[in-house]
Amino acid sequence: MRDFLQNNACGDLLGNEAQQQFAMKFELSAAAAEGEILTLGFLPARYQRNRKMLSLPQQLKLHQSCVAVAGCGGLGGYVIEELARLGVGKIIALDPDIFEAHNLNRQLLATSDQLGKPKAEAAAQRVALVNPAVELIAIQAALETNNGPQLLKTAHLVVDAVDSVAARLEIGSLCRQQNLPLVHGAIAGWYGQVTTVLPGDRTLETLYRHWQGGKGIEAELGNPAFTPALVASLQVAEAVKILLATGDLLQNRVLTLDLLRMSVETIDLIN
């Protein structure tokens, strides 16, 4: 394997065609081939723009990681897209819903030809096009207490991309029980928020302590195209820091966005 890579790489960089040939020659899946390439000290060319911020061992770590994304809609579509492009090796995409016309204004995975089709299935189709080396497990179900322990067996963290306060709190409780980090994000009109909940924290209970039922403020303020894209990107940044054990996390802090006034604020939370 090493001889093939040395003969076909440019330095330590392996082109896409050579990567495909490597997989075929050694009868490997795209995911397994990428793992071998990274383990042997070579970098698939698709990640060459990552290398100024991620070392090769860190790229391998992402490939070996599994992230569960609860929701494949406004936030989840962007989260899944960015995780796949970064090279996170396994993504569990969960969503019980199908695409409807009102999703078209903001959801990356929503296209006219996908209307009426499951969102999780669309996520699998998209990732197969974006990065075949990423394994996406599509589950047409909500992440809940009753199915969570089984579905999250291989996950290293969970990204909250749901649109219900009740669902967020249930996922937060589930992650605490399963000892998994959770990256929370929410949007409403011009506004958004992101926080990271590490095992043992009760951040979401603090954040939503005044919630008295209902879907949440997003139902009142609407869901534009730009807020989900920005909040999802911040969630992915937090997820990568967790997976690589680097940087400062938004633990016990919530980052709030006001895009109407272009202001960003980080607020300390007391659990």
Contents of the next structure:
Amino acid sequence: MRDFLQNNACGDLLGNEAQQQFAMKFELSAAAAEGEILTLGFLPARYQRNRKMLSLPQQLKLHQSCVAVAGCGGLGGYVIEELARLGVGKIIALDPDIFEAHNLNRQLLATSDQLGKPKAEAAAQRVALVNPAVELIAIQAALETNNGPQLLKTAHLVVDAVDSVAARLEIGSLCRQQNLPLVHGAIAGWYGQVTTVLPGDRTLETLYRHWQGGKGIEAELGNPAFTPALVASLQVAEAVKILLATGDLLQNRVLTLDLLRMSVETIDLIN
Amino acid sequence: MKLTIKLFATFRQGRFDIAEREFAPGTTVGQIVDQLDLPREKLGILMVNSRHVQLERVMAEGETLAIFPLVGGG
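Which structure goes with the form predicted in complex with its partner chain, now that we have seen the form predicted on its own?
Starting with the chain above, the whole complex follows.
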């Protein structure tokens, strides 16, 4: 394998075509081939613009990581897209819903031809096009207390991209039980918030202390195209830092965005 | 005592963005929320000095209280 890579790489960069030939020659899946390539110290060319900020061992670490994304709508579509482009090796995408016309204004995976089709399946189709080395497990169901322990067995962290407070609190409690970090994002109109919940923290219970059922202000404001893209990107930045154990996390802090006034606040949640 | 109140997002509608107001000593965050007619079930973050506080928190002269509505969409 090393000989093939040395003969076909440009320095340590392996082109897309050579990567496919490598997989075929050694009868490996795209995912397995990528693992071998990175382990042998070569970098798939698609990641060359990552390399000034992510080292080869870090790129391999992402390849060996599994992230569960609860929700494949406004936030989830962008989260999945970015995780796949980063080269996170396994993504578990969960959503019980199908696409409807009102998703088209903002959800990356919502295209005219996907109307009426399951969101989780659209995530699988998209990731297969974007990065075949990423394994996407599509689950057409919500992440809940009863299915969570089984579905999250291989996950290293969970991204909260759902659209109801009840579901968020249930996922928060599930992650605490399963000892998994959770990256929370929520949006409403021009506004958004992001925080990271590490096992043992009760951040979502603090944020939603006053909630008594129903929706937040998103019920009156709706959601435009740009807020989910932005909040999802912040969530992915947190997810990458957790996977690579680097940087400063929004643990016990919530970052709030007001895009109407272009103001960002970071608020401590511990008194 | 003089307090600064900052409202965010939809809480600004029909109220204000930021206002300096006089309150009786010992006033709590919850009392201010009620005086401003903010629905308690729609409250998100309540912030004093960059920290999230409870409704029972007693305000002190010169402090700034920021009130955010609950955000839950995805």
